[in-house]
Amino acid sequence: MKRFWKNANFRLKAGIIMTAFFLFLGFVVYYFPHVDPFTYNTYRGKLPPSLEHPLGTTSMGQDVFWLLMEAIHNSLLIGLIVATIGTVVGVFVGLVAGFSGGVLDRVLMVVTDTFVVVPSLPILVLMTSLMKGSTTIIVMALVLGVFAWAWPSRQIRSLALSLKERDFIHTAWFSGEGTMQVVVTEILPYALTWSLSNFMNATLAAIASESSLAVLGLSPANLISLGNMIQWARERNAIFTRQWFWIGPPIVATVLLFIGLFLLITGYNDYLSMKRGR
């Protein structure tokens, strides 16, 4: 662990610290006892920041600080679920395509490429508008997962293609291991190191998509997410009434979370390529 930290580059360190901070807010601070921030008129509306309300209150008398904690928690949760779906499906499809070759590979790749090329947002709009507000966090994650697997599966396929020709795979093959065995014991460990950066990327993309849908009013209406929080503040004219402590925190939090995750991704990739000896 100590050696890892010493070898880590600046970006990786900064990324780990920033992401850890948000994980702390979303999964530790979140569980501190507090009043349900969603209920209207718990407090007086439009209070400025104070000791009791570190970020003040909204026009509807909600505590902005706890609203933000809940939003960070839910946004991270959506991101992690979607990334898990995307990574599992993506690795599976990529490995199957890369190792089977032939017609199956071609068919899978045409479908994968379609999902990479086609603009995802309008299709997500169609799917969520059919459910209009009546969804749960899980359904939302499943819908976002529809587009999360394509990119990892492309990456994993090209990884599988290059691994297929390596000596240790041939050795495993000739020593009589079945295809499944080879894939699980030899390939998967490789694929997983690669998938980690895909996983973080998918987390980031999912949070971005959810907040985009929220701005369109298509995220579940009772879900406190970063996107919904921004949208609610926008709807209630927080900009025109200059309530910067209401609309500001979710914007700043989203920006910092994304920069942190992105630093983590690029730092991790640099770290991997350095470890491989470049």
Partner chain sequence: MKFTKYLGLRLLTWALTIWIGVTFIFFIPRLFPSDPVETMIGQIQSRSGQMDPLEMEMLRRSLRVQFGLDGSLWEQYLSFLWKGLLRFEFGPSLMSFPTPVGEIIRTYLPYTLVLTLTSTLLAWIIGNFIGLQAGFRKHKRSSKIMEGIAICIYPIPYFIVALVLQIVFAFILGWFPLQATIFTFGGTAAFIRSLIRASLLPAISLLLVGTGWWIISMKSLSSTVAEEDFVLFARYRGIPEGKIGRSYVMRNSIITQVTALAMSLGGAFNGSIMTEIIFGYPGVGSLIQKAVLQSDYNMILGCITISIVAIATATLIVDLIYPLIDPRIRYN
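This one's a predicted model, so the numbers in the text were calculated from it and none came from an experiment. Numbering follows the first chain given and starts at 1. Heads up, when I say rigid core I mean the largest set of C-alphas that superpose within 1.5 Å between the two forms. Compared with the form predicted on its own:
Comparing the forms between the two forms, the C-alpha position of residue 77 differs by less than 2 angstroms, with the core used for superposition.
Put the two forms on the same core and the Cα of residue 171 is off by 2 Å or more between the two forms.
Return one more block: the form predicted on its own, after the form predicted together with the partner chain shown previously.
Lone chain follows.
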């Protein structure tokens, strides 16, 4: 770790620190004992920031700080689930298609290309509308995950096509290894580095997609997320009533989270380029 931190560039270090901070808020502070922030009129409305309420309360009597912690937790959880689905499914489909070839490759690529060319936003709008404003985090993540695997699959297939002509793959074939064994033991290790980069990028894209749907009023109304928190504050005229501590924190948190993930992705890619150069 010391060697990694010493060789890491500034963007990678800044991205790690910022992302770790949000993970701490979303998966450590979130579990501190507190009242359900979604419940209305738990406290007096429009209270200013204080020791009891660090960011004050909303006009509906909700604690803004704990509402923000819940929003960060749920947004990160959605991003991580979608990134896991997109990376695992994309890598698996891409490796199998690229290494198998033939009819299986053509069938898988037709399905993949279909998901690539179909515009995701109208489908997501339709699917979230069918949920009728009520769903769970898992279901929302699955909806977003439907479109998260296609591009990774195309990219990893190209890697598989180039690797399967290498001598060590032919040696594995001649030693009696099956297709899945060769994919898992010989090719997958080469895809792990790329998979980590794609995982971080997919996390950012998933959070952005959910936030966009929420700001448009299309995210489930019972889901506390950064996008929904902004939407609720906008609906109740937080700007016109000068409730800056209600609408400001989710906007700042969203921007900083995006910057942190962006720095992490670009810094990590530069770090890998530096290692290859050595």
